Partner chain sequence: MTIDHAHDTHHHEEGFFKKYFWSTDHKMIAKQYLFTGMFMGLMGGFFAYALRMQQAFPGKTVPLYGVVTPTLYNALATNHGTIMIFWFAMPVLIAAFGNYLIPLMIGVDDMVFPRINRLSYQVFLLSAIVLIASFFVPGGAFGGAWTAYPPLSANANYNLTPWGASLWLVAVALEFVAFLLGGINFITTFMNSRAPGMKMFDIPMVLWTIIIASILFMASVGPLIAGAIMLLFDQTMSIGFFDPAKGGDPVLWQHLFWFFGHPEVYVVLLPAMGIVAEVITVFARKKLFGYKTVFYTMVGTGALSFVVWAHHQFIAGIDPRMANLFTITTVLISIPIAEMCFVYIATLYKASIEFSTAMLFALAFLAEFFIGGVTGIFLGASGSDIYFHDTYFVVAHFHYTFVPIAIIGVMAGLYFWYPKMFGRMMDEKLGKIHFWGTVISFNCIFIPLFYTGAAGDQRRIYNYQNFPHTNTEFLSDLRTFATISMVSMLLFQIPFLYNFFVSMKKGKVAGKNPWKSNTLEWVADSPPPHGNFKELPEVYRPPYEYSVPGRAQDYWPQNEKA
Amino acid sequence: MMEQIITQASSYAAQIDNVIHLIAAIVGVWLAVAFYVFFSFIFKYTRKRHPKAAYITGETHEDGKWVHRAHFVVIACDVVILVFAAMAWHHVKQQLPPAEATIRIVGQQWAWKFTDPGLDNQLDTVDDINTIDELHVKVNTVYHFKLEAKDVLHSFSVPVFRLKQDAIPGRVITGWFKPTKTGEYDIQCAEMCGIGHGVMAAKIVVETPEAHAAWLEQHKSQNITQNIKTKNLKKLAINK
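Going by the form predicted on its own, give the structure for the sequence I pasted, one chain, nothing else.
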(Lines of atoms letter the chains of each structure in order from A and count residues from 1; the text may use other names and numbers.)
(Lines give C-alpha, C1' and ligand atoms only; values in the text may rest on other atoms or scores of the structure.)
Protein backbone atom coordinates (compact mmCIF):
# COMPACT_ATOMS: atom_id res chain seq x y z
CA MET A 1 0.00 0.00 0.00
CA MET A 2 2.78 2.46 0.90
CA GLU A 3 4.54 1.53 -2.34
CA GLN A 4 1.54 3.02 -4.18
CA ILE A 5 2.11 6.34 -2.40
CA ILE A 6 5.91 6.56 -2.38
CA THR A 7 8.49 4.35 -4.09
CA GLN A 8 10.45 1.75 -2.13
CA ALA A 9 14.08 2.20 -3.20
CA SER A 10 16.17 0.60 -0.44
CA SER A 11 16.65 -2.91 0.89
CA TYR A 12 14.83 -2.19 4.16
CA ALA A 13 12.05 0.10 2.87
CA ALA A 14 9.55 -2.78 2.64
CA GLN A 15 10.23 -3.91 6.23
CA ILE A 16 9.55 -0.42 7.56
CA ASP A 17 6.41 -0.14 5.42
CA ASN A 18 5.19 -3.45 6.86
CA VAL A 19 5.41 -2.01 10.37
CA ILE A 20 3.35 0.99 9.22
CA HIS A 21 0.81 -1.35 7.57
CA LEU A 22 0.56 -3.40 10.77
CA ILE A 23 -0.07 -0.31 12.89
CA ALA A 24 -2.65 0.98 10.40
CA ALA A 25 -4.46 -2.38 10.37
CA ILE A 26 -4.60 -2.75 14.15
CA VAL A 27 -5.63 0.85 14.75
CA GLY A 28 -8.16 0.60 11.91
CA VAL A 29 -9.82 -2.45 13.48
CA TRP A 30 -10.11 -0.74 16.86
CA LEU A 31 -11.41 2.43 15.22
CA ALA A 32 -14.14 0.41 13.48
CA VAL A 33 -15.05 -1.31 16.76
CA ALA A 34 -15.18 2.03 18.59
CA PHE A 35 -17.42 3.58 15.92
CA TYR A 36 -19.69 0.52 15.95
CA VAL A 37 -20.12 0.60 19.73
CA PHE A 38 -20.51 4.39 19.77
CA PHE A 39 -23.26 4.57 17.16
CA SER A 40 -24.95 1.37 18.38
CA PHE A 41 -25.35 2.93 21.81
CA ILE A 42 -26.62 6.18 20.29
CA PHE A 43 -29.43 4.40 18.42
CA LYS A 44 -30.14 1.74 21.03
CA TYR A 45 -30.26 3.89 24.15
CA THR A 46 -32.34 6.78 22.88
CA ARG A 47 -34.29 8.99 25.23
CA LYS A 48 -37.52 7.60 23.80
CA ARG A 49 -36.61 4.02 24.74
CA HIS A 50 -34.75 4.84 27.94
CA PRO A 51 -36.07 8.11 29.32
CA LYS A 52 -34.15 7.70 32.58
CA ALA A 53 -30.41 7.01 32.44
CA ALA A 54 -28.88 4.45 34.81
CA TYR A 55 -26.05 5.59 37.05
CA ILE A 56 -23.21 3.02 36.79
CA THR A 57 -20.12 3.45 38.93
CA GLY A 58 -18.17 0.65 37.28
CA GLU A 59 -17.07 -0.80 40.61
CA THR A 60 -18.67 -4.20 40.21
CA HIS A 61 -16.98 -7.04 38.38
CA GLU A 62 -19.84 -7.27 35.89
CA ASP A 63 -19.48 -3.59 34.98
CA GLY A 64 -15.70 -3.58 34.80
CA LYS A 65 -15.08 -6.80 32.89
CA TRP A 66 -15.78 -5.23 29.50
CA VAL A 67 -13.17 -2.55 30.10
CA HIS A 68 -10.59 -5.06 31.40
CA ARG A 69 -11.11 -7.50 28.54
CA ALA A 70 -10.64 -4.78 25.94
CA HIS A 71 -7.64 -3.49 27.88
CA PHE A 72 -5.87 -6.86 27.73
CA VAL A 73 -6.51 -7.17 23.98
CA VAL A 74 -5.11 -3.66 23.39
CA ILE A 75 -1.96 -4.55 25.38
CA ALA A 76 -1.54 -7.70 23.27
CA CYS A 77 -1.81 -5.60 20.10
CA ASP A 78 0.81 -3.18 21.50
CA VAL A 79 3.17 -6.08 22.15
CA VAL A 80 2.78 -7.31 18.56
CA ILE A 81 3.58 -3.82 17.23
CA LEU A 82 6.60 -3.51 19.55
CA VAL A 83 8.00 -6.85 18.39
CA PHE A 84 7.85 -5.97 14.70
CA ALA A 85 9.08 -2.40 15.32
CA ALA A 86 12.03 -3.67 17.38
CA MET A 87 12.96 -6.14 14.63
CA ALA A 88 12.99 -3.34 12.05
CA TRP A 89 14.95 -1.05 14.38
CA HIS A 90 17.58 -3.70 15.04
CA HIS A 91 17.98 -4.44 11.33
CA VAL A 92 18.26 -0.79 10.25
CA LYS A 93 19.99 0.87 13.20
CA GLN A 94 22.06 -1.78 14.93
CA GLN A 95 22.90 -4.51 12.44
CA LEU A 96 25.22 -2.82 9.94
CA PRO A 97 26.18 -5.11 7.05
CA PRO A 98 29.77 -4.90 5.73
CA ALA A 99 30.30 -1.74 3.71
CA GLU A 100 31.08 -1.87 0.00
CA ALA A 101 31.67 1.90 0.04
CA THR A 102 31.70 4.64 2.68
CA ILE A 103 30.61 8.24 2.12
CA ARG A 104 30.68 11.34 4.31
CA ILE A 105 27.60 13.54 4.71
CA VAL A 106 27.80 16.97 6.36
CA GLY A 107 24.71 19.04 7.07
CA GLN A 108 25.04 22.79 7.49
CA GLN A 109 22.83 25.85 7.22
CA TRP A 110 21.43 25.30 4.62
CA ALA A 111 22.96 22.67 2.38
CA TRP A 112 24.23 19.11 2.30
CA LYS A 113 27.86 18.39 1.48
CA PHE A 114 28.72 14.88 0.25
CA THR A 115 32.13 13.26 -0.04
CA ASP A 116 32.48 10.20 -2.28
CA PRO A 117 35.64 8.08 -1.82
CA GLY A 118 36.39 8.16 -5.55
CA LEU A 119 37.97 5.43 -7.63
CA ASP A 120 40.22 4.12 -4.82
CA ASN A 121 37.11 3.65 -2.59
CA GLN A 122 38.95 5.28 0.36
CA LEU A 123 37.85 8.46 2.10
CA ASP A 124 40.31 11.29 2.79
CA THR A 125 42.50 10.65 -0.23
CA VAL A 126 43.29 12.98 -3.14
CA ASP A 127 40.66 11.49 -5.43
CA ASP A 128 37.73 12.17 -3.08
CA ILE A 129 34.79 13.75 -4.89
CA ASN A 130 32.99 16.56 -3.05
CA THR A 131 29.54 17.67 -4.13
CA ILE A 132 26.91 20.02 -2.76
CA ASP A 133 23.25 18.98 -2.64
CA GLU A 134 23.78 16.09 -5.05
CA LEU A 135 24.79 12.58 -4.03
CA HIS A 136 25.60 9.89 -6.61
CA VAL A 137 25.49 6.23 -5.54
CA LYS A 138 25.51 2.84 -7.25
CA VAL A 139 22.48 0.57 -7.21
CA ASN A 140 22.56 -2.68 -5.20
CA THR A 141 25.60 -1.51 -3.21
CA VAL A 142 25.83 -1.36 0.59
CA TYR A 143 26.89 2.14 1.65
CA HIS A 144 27.97 3.22 5.10
CA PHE A 145 27.65 6.94 5.75
CA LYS A 146 29.46 9.12 8.26
CA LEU A 147 26.94 11.79 9.17
CA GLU A 148 28.00 15.10 10.72
CA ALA A 149 26.46 18.51 11.46
CA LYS A 150 28.60 21.59 11.05
CA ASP A 151 26.51 24.03 13.05
CA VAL A 152 23.09 23.03 14.43
CA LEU A 153 20.91 19.92 14.53
CA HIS A 154 19.94 18.59 11.11
CA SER A 155 18.23 15.37 10.03
CA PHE A 156 19.26 13.45 6.92
CA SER A 157 16.10 12.06 5.34
CA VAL A 158 15.63 10.06 2.13
CA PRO A 159 11.90 9.21 1.97
CA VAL A 160 12.19 6.54 -0.75
CA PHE A 161 14.81 4.73 1.39
CA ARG A 162 12.63 5.12 4.51
CA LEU A 163 15.79 6.59 6.02
CA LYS A 164 15.91 9.36 8.62
CA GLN A 165 18.91 10.00 10.85
CA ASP A 166 19.56 13.05 13.02
CA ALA A 167 22.89 14.85 12.57
CA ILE A 168 24.31 16.19 15.82
CA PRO A 169 27.11 18.79 16.08
CA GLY A 170 30.29 17.29 17.51
CA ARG A 171 29.34 13.71 16.67
CA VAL A 172 29.95 11.39 13.73
CA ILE A 173 27.00 9.01 13.33
CA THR A 174 27.39 5.88 11.22
CA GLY A 175 24.44 4.46 9.30
CA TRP A 176 23.83 2.49 6.14
CA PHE A 177 21.60 2.00 3.15
CA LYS A 178 21.46 -0.20 0.07
CA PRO A 179 19.76 1.40 -2.96
CA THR A 180 17.68 -1.07 -4.94
CA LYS A 181 16.13 1.08 -7.67
CA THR A 182 17.81 3.48 -10.07
CA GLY A 183 16.50 7.01 -10.40
CA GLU A 184 16.72 10.50 -8.96
CA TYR A 185 15.12 11.00 -5.54
CA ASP A 186 14.66 13.71 -2.92
CA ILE A 187 16.87 14.30 0.11
CA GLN A 188 15.50 16.59 2.77
CA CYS A 189 16.36 17.94 6.19
CA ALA A 190 13.71 16.70 8.61
CA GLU A 191 14.81 18.83 11.58
CA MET A 192 13.97 22.53 11.95
CA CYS A 193 17.42 24.09 11.56
CA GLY A 194 16.80 27.78 11.04
CA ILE A 195 15.23 30.26 8.66
CA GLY A 196 16.48 28.44 5.55
CA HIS A 197 15.27 25.00 6.64
CA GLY A 198 12.59 24.86 3.96
CA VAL A 199 15.11 25.27 1.13
CA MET A 200 17.61 22.72 2.46
CA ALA A 201 16.79 20.19 -0.24
CA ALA A 202 19.11 17.91 -2.18
CA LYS A 203 18.88 14.92 -4.47
CA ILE A 204 20.32 11.42 -4.56
CA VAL A 205 21.01 9.86 -7.94
CA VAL A 206 21.00 6.05 -7.91
CA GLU A 207 22.89 4.82 -10.97
CA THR A 208 23.77 1.59 -12.69
CA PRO A 209 27.39 0.40 -12.19
CA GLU A 210 28.28 1.62 -15.69
CA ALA A 211 26.74 5.06 -15.21
CA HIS A 212 28.32 5.46 -11.78
CA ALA A 213 31.76 4.48 -13.11
CA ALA A 214 31.37 7.10 -15.84
CA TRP A 215 30.42 9.72 -13.25
CA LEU A 216 33.49 8.86 -11.13
CA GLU A 217 35.76 9.08 -14.17
CA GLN A 218 34.26 12.40 -15.19
CA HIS A 219 34.94 13.98 -11.78
CA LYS A 220 38.28 12.29 -11.11
CA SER A 221 40.81 14.77 -12.51
CA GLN A 222 38.79 17.83 -11.51
CA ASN A 223 38.59 16.81 -7.86
CA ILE A 224 42.18 15.57 -7.59
CA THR A 225 43.39 19.00 -8.71
CA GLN A 226 41.03 20.76 -6.31
CA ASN A 227 41.96 18.54 -3.36
CA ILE A 228 45.69 19.05 -3.94
CA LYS A 229 45.19 22.83 -4.05
CA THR A 230 43.19 22.72 -0.82
CA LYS A 231 45.86 20.67 0.97
CA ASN A 232 48.62 23.03 -0.23
CA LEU A 233 46.69 26.04 1.01
CA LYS A 234 46.27 24.40 4.41
CA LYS A 235 50.01 23.69 4.57
CA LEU A 236 50.82 27.31 3.72
CA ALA A 237 48.44 28.54 6.40
CA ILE A 238 50.06 26.25 8.99
CA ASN A 239 53.60 27.34 8.01
CA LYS A 240 52.64 30.99 8.35
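The block above covers the form predicted on its own; next, return the form predicted in complex with its partner chain.
So it's only the chain below, everything else dropped.
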Protein backbone atom coordinates (compact mmCIF):
# COMPACT_ATOMS: atom_id res chain seq x y z
CA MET A 1 0.00 0.00 0.00
CA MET A 2 2.48 2.65 1.16
CA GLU A 3 5.14 1.53 -1.32
CA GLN A 4 2.71 2.27 -4.16
CA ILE A 5 2.20 5.78 -2.82
CA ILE A 6 5.87 6.51 -2.19
CA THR A 7 9.03 4.51 -2.92
CA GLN A 8 10.84 2.66 -0.15
CA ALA A 9 14.52 3.54 -0.49
CA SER A 10 16.03 2.75 2.90
CA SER A 11 16.59 -0.39 4.91
CA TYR A 12 13.94 0.57 7.47
CA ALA A 13 11.31 2.05 5.15
CA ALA A 14 9.50 -1.29 4.86
CA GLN A 15 9.39 -1.75 8.62
CA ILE A 16 7.83 1.67 9.18
CA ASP A 17 5.38 1.03 6.36
CA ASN A 18 4.41 -2.25 7.96
CA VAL A 19 3.56 -0.47 11.20
CA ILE A 20 1.38 1.86 9.13
CA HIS A 21 -0.26 -1.12 7.39
CA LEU A 22 -0.86 -2.88 10.70
CA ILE A 23 -2.52 0.17 12.24
CA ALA A 24 -4.54 0.73 9.06
CA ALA A 25 -5.82 -2.85 9.18
CA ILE A 26 -6.74 -2.72 12.87
CA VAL A 27 -8.41 0.69 12.86
CA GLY A 28 -9.98 -0.06 9.48
CA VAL A 29 -11.85 -3.02 10.95
CA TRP A 30 -12.89 -0.94 13.97
CA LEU A 31 -14.05 1.93 11.82
CA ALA A 32 -16.05 -0.41 9.57
CA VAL A 33 -17.75 -2.09 12.54
CA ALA A 34 -18.46 1.24 14.27
CA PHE A 35 -19.92 2.75 11.10
CA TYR A 36 -21.98 -0.37 10.42
CA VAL A 37 -23.55 -0.38 13.88
CA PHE A 38 -23.94 3.40 13.95
CA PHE A 39 -25.68 3.67 10.58
CA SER A 40 -27.80 0.57 11.05
CA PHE A 41 -29.15 2.12 14.28
CA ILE A 42 -29.81 5.38 12.46
CA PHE A 43 -31.74 3.61 9.70
CA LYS A 44 -33.58 1.21 11.97
CA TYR A 45 -34.64 3.51 14.79
CA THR A 46 -36.12 6.48 12.97
CA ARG A 47 -39.23 8.16 14.38
CA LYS A 48 -41.29 6.52 11.59
CA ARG A 49 -39.99 2.96 11.97
CA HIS A 50 -39.65 3.00 15.73
CA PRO A 51 -42.03 5.57 17.23
CA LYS A 52 -41.56 4.62 20.88
CA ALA A 53 -38.03 4.67 22.26
CA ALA A 54 -36.95 2.11 24.85
CA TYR A 55 -35.87 3.10 28.37
CA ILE A 56 -32.34 1.79 28.91
CA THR A 57 -30.18 3.29 31.62
CA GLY A 58 -26.92 1.65 30.64
CA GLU A 59 -26.03 1.56 34.33
CA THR A 60 -26.71 -2.15 34.91
CA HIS A 61 -24.08 -4.81 34.42
CA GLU A 62 -26.18 -6.47 31.73
CA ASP A 63 -26.44 -3.22 29.70
CA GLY A 64 -22.79 -2.38 30.06
CA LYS A 65 -21.72 -5.80 28.78
CA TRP A 66 -21.56 -4.82 25.11
CA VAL A 67 -19.58 -1.69 25.73
CA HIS A 68 -17.15 -3.30 28.19
CA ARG A 69 -16.50 -6.39 26.11
CA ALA A 70 -15.65 -4.26 23.10
CA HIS A 71 -13.27 -2.52 25.43
CA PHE A 72 -11.09 -5.52 26.11
CA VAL A 73 -10.65 -5.91 22.37
CA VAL A 74 -9.58 -2.26 22.17
CA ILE A 75 -6.93 -2.87 24.83
CA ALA A 76 -5.66 -5.98 23.02
CA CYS A 77 -5.38 -4.01 19.77
CA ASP A 78 -3.55 -1.22 21.59
CA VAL A 79 -0.97 -3.67 22.88
CA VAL A 80 -0.34 -5.11 19.40
CA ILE A 81 0.09 -1.62 17.93
CA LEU A 82 2.38 -0.57 20.77
CA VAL A 83 4.67 -3.56 20.37
CA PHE A 84 5.17 -3.11 16.63
CA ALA A 85 5.46 0.67 16.83
CA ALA A 86 8.05 0.46 19.60
CA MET A 87 10.02 -2.18 17.66
CA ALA A 88 10.21 0.08 14.60
CA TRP A 89 11.07 3.07 16.76
CA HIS A 90 13.82 1.14 18.54
CA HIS A 91 15.30 -0.02 15.25
CA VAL A 92 15.35 3.43 13.65
CA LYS A 93 15.97 5.80 16.52
CA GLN A 94 17.30 3.97 19.57
CA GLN A 95 20.22 2.05 18.18
CA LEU A 96 23.11 2.75 15.83
CA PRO A 97 24.42 -0.01 13.60
CA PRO A 98 28.21 0.37 13.03
CA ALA A 99 28.89 3.16 10.55
CA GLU A 100 30.51 2.57 7.19
CA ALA A 101 30.63 6.33 6.60
CA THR A 102 29.72 9.43 8.57
CA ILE A 103 28.40 12.65 7.11
CA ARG A 104 27.57 16.03 8.58
CA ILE A 105 24.28 17.80 7.84
CA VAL A 106 23.80 21.43 8.77
CA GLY A 107 20.45 23.17 8.38
CA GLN A 108 20.41 26.92 8.08
CA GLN A 109 17.99 29.55 6.80
CA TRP A 110 17.26 28.32 4.08
CA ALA A 111 19.62 25.68 2.77
CA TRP A 112 21.05 22.33 3.67
CA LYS A 113 24.82 22.04 3.87
CA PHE A 114 26.28 18.55 3.60
CA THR A 115 29.79 17.41 4.37
CA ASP A 116 31.00 14.16 2.86
CA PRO A 117 34.06 12.63 4.59
CA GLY A 118 35.86 12.35 1.24
CA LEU A 119 38.38 9.73 0.20
CA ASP A 120 39.82 9.08 3.67
CA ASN A 121 36.30 8.51 5.07
CA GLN A 122 37.08 10.85 8.01
CA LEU A 123 35.17 14.04 8.79
CA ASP A 124 37.07 17.25 9.52
CA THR A 125 40.03 16.49 7.28
CA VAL A 126 41.15 18.54 4.31
CA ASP A 127 39.58 16.24 1.75
CA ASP A 128 36.04 16.75 3.08
CA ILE A 129 33.59 17.64 0.38
CA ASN A 130 31.06 20.34 1.19
CA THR A 131 27.95 20.63 -0.90
CA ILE A 132 24.87 22.80 -0.69
CA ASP A 133 21.42 21.30 -1.23
CA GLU A 134 22.81 18.13 -2.78
CA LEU A 135 23.82 15.01 -0.88
CA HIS A 136 25.57 12.11 -2.56
CA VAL A 137 25.53 8.71 -0.84
CA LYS A 138 26.45 5.14 -1.73
CA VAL A 139 23.72 2.54 -1.96
CA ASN A 140 23.68 -0.27 0.64
CA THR A 141 26.00 1.57 2.98
CA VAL A 142 25.25 2.36 6.62
CA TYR A 143 25.60 6.11 7.10
CA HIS A 144 25.71 7.94 10.38
CA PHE A 145 24.73 11.57 10.20
CA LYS A 146 25.70 14.37 12.56
CA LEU A 147 22.76 16.75 12.37
CA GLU A 148 23.22 20.39 13.35
CA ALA A 149 21.37 23.66 12.91
CA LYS A 150 22.94 27.05 12.60
CA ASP A 151 20.12 29.45 13.44
CA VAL A 152 16.62 28.05 14.07
CA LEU A 153 15.02 24.61 14.22
CA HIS A 154 14.99 22.64 10.99
CA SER A 155 13.94 19.08 10.32
CA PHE A 156 15.89 16.77 8.06
CA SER A 157 13.28 14.77 6.20
CA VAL A 158 13.77 12.21 3.44
CA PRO A 159 10.31 10.81 2.67
CA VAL A 160 11.53 7.85 0.61
CA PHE A 161 13.74 6.80 3.56
CA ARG A 162 10.82 7.38 6.00
CA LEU A 163 13.39 9.40 7.95
CA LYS A 164 12.74 12.61 9.83
CA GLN A 165 14.78 14.25 12.54
CA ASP A 166 14.67 17.79 13.89
CA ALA A 167 17.91 19.77 13.97
CA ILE A 168 18.47 21.99 16.99
CA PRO A 169 20.97 24.84 17.24
CA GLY A 170 23.59 24.08 19.86
CA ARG A 171 23.23 20.30 19.59
CA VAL A 172 24.64 17.57 17.42
CA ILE A 173 22.11 14.80 16.88
CA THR A 174 23.40 11.51 15.58
CA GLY A 175 21.23 9.20 13.52
CA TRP A 176 21.59 6.65 10.77
CA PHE A 177 20.22 5.43 7.48
CA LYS A 178 21.07 2.83 4.89
CA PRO A 179 19.96 3.64 1.33
CA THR A 180 18.80 0.61 -0.62
CA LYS A 181 17.70 2.00 -3.96
CA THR A 182 19.65 4.20 -6.36
CA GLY A 183 18.04 7.36 -7.70
CA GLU A 184 17.46 11.02 -6.96
CA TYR A 185 15.04 11.89 -4.19
CA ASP A 186 13.72 14.94 -2.34
CA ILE A 187 15.10 16.20 0.94
CA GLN A 188 12.67 18.46 2.75
CA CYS A 189 12.81 20.74 5.73
CA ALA A 190 9.87 19.60 7.83
CA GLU A 191 10.01 22.19 10.58
CA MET A 192 8.86 25.77 10.20
CA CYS A 193 12.04 27.80 9.80
CA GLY A 194 11.00 31.22 8.53
CA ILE A 195 9.92 32.83 5.29
CA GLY A 196 12.12 30.59 3.13
CA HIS A 197 10.82 27.36 4.68
CA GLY A 198 8.92 26.62 1.46
CA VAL A 199 12.04 26.75 -0.68
CA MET A 200 14.34 24.76 1.61
CA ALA A 201 14.46 21.81 -0.74
CA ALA A 202 17.48 19.65 -1.37
CA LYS A 203 18.28 16.54 -3.33
CA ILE A 204 19.71 13.23 -2.22
CA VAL A 205 21.48 11.20 -4.88
CA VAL A 206 21.78 7.52 -4.03
CA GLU A 207 24.40 6.05 -6.35
CA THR A 208 26.41 2.89 -6.91
CA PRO A 209 29.87 2.72 -5.25
CA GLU A 210 31.47 3.27 -8.68
CA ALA A 211 29.42 6.38 -9.42
CA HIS A 212 30.10 7.67 -5.91
CA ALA A 213 33.84 7.15 -6.35
CA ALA A 214 33.71 9.07 -9.61
CA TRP A 215 31.82 11.90 -7.90
CA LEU A 216 34.43 12.00 -5.11
CA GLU A 217 37.24 12.12 -7.65
CA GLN A 218 35.57 14.94 -9.52
CA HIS A 219 35.11 17.06 -6.41
CA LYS A 220 38.39 16.20 -4.71
CA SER A 221 40.78 18.85 -6.03
CA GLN A 222 38.47 21.86 -5.90
CA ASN A 223 37.35 21.06 -2.40
CA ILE A 224 40.79 20.62 -0.94
CA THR A 225 41.79 24.08 -2.16
CA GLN A 226 38.44 25.40 -0.96
CA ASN A 227 38.85 23.86 2.48
CA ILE A 228 42.38 25.15 2.91
CA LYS A 229 41.15 28.60 1.91
CA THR A 230 38.32 28.55 4.45
CA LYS A 231 40.67 27.33 7.15
CA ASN A 232 43.06 30.16 6.39
CA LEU A 233 40.18 32.62 6.43
CA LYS A 234 39.05 31.29 9.80
CA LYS A 235 42.59 31.66 11.14
CA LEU A 236 42.66 35.20 9.81
CA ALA A 237 39.38 35.94 11.52
CA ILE A 238 40.71 34.55 14.80
CA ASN A 239 43.93 36.53 14.52
CA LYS A 240 41.95 39.71 14.00
